[in-house]
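Only one chain is included here, represented as structure tokens and corresponding to the form predicted alone.
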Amino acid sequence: MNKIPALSPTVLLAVALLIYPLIFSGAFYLDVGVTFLLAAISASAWNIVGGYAGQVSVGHAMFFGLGAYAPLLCYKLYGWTPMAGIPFGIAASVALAILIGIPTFRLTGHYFSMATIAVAELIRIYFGTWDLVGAAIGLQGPATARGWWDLTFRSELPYYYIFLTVLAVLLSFTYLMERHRFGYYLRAIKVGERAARSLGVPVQQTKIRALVLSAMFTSVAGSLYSVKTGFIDPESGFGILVSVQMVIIAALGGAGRLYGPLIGALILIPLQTATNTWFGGGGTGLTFIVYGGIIVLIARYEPGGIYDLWEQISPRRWRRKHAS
């Protein structure tokens, strides 16, 4: 008799994440579903260049502030609809991920991350002090739809399967970029950047192309953000903790791996919503905390993630099983 074949982790993975409002359909669950969705999304980008190339950066939330801010800026100045602002903030952060890389990534060592630090931060100050955005009361988007364009909607679940649609589509493209001679590039860069540059990889130009793709995915996170809440303001989106959150996600979950942005997301996100819930306008201060808990504990035990603590435990379960 013939075996059922066994459903594969993605296609699981894929059917829970669909029927997931169907099942969880209240207001607080499906908040905390699109959160996680968004938070997939900014940490999946992120992992193209800090993931898999190995380059660190610790002020993403330029390229997330970007896009949050070109929607809304659009309705502003032109009454657009604020979708017309995606294209905006992803070229202006396609332009600032060129003009931080090709400098930066010359040298070696932590000048990135340094300089994605002190460029996030120089751009969250100048926000919060230009007329034109708001300063530091910020942008708002259309108050009531003007129509389905406005993406502006009563309930969570539209939001839901937009952001799962872009988390899709970013996974698809992640890992059709895992198997071509980009992906394995970045890997090799990721070891040894002198070794690859032996072997004849461009390893600037890799780098730098890199960092445009996980910029313009970011920027789109961003602008997904800002449409979603119609607000935004130099904290929320050039805050320091934006960036950080993107880079524990990737991390706990497993830095350069497929789904590895999806495994912190699905339990860093039900963290922090418990402890703001449970403790509160003090749980925001406890979020930090936690982050800086969960650094210790991957530096210390894990540096791979959750991932790799995975690969490494699952061939014992599978030899012990088979061997009783």
Second form
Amino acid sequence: MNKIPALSPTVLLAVALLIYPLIFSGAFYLDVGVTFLLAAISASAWNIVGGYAGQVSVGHAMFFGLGAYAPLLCYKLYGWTPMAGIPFGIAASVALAILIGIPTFRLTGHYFSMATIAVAELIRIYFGTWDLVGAAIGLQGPATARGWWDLTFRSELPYYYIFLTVLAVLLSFTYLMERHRFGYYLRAIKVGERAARSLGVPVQQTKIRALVLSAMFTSVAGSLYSVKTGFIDPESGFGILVSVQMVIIAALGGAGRLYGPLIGALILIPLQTATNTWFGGGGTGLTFIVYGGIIVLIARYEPGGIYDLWEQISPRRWRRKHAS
Amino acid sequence: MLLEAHAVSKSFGDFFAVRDANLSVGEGEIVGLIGPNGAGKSTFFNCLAGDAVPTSGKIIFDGQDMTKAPPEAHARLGIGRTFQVPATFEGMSVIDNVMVGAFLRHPHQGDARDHASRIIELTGLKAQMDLAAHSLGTPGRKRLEIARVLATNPRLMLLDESLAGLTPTELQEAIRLVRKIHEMGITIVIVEHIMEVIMTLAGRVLAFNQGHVIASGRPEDVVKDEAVIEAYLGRGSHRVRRRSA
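Having gone through the form predicted alone, I am curious about the other one (the form predicted in complex with its partner chain); can you provide its structure?
Then the entire complex follows, led off by the chain already shown.
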């Protein structure tokens, strides 16, 4: 009896996302839907380390990019289905996450954020000159599908449901993580690292595990992106905008909250699409301005994002507060 | 001896915050550390808790060398600590705060919750169980810190001014809580400014001044010690007292 009201927003959300393509079946709306899902997946992946553990990475594009390059590189080199590259992307991202986590998590303050920016930029520049991965031009996937396993579809519809499945898996994982010892440890580290250590929380190890998990899912997001677009270059894989978008979406919705990134993507993606459509090519620059504006607003008025804002103003919360 | 510190020194550059401090605490004791501000008792305390690594000397807990061990190893081996300024996990609820401690010995969420609930009942926080830690006042947060440490099943508890800043009634309650913890068989080392607390709780006291241990023994003897009075009131305080008499 008690569980049903708590579950109903989730059920409503799931139903809404499932039937969206049936209602808005036009190519434009489907594209917006797919873009939204991909943004929600990336930001939810970022949320594990950036939101729950409070270790703000501004270089998650490095995992996204590795995940994006791996499938198309496998196709280019061996003619495999791009799908086969996904595990390689994950493996490379995990290795990179460990490599970065070990030295930078020993430092406090903003060093981790700065280190992640630096590494992502270095990789972007390096990929831009590396012939194996197509240097500045990038890589392309199969032009026409040799079979369903190439995951090269003309319609966006299959991508929509594949992405939705991945998002569901990721959010279920995060939901379980919140209730597990690991989730409690992450939240404790976020608010009080020194106190957490004094209670026996293996801080360093827990942070690295969070970064590795986050990197794995971010890599999958990158793979989904490149398999869907059939194209990747250094800017769309490792560009700073890719990293910043994850941070902004999660922070806008509510960092460290299960549905935070989803809410953030629900607002930012339509907004971005609108500015891009209205202002055409000039809209790309406008994206930066919108991002900047959002950062200022979140930092100034509501660091907890829209999720916290909603909790403050929602009537149920109000009633509970006044009853006790 | 449960805890032994041999000639522990901690220096920052040329400045010695603690110099050649010795301490031995037997199982079941309550030992107080006193001294004026900046005497080095907090630094010494942090060395015992693993938060600071001594420049020289040795710290042995239950036969194991803990001198360079990190704080999390201290917790695992059964040394718990509170902080002078309460470091509760602010956004988390009271029960979640205590669960973070409980997870150390109870990796599964259900077991951790049961254990945390027992501790919360014991420490008198049951009514505030589901409130966010930041909504508690100072006394509540200090109590929560103690509960959180208790949840790790410590053998030794280091209390850093956990009873400071409380009203007289709250103080009596807190003293009762510390007694209760002591009766559970937990050894206690307590840093405290309030003499009332030290006199009623501690069986033995170490007085610090300028990094040195200047006196040790039964609390009623230590407070009468010339060096201790001088450390608190300043050099020449005898003369002042004589003059004003």
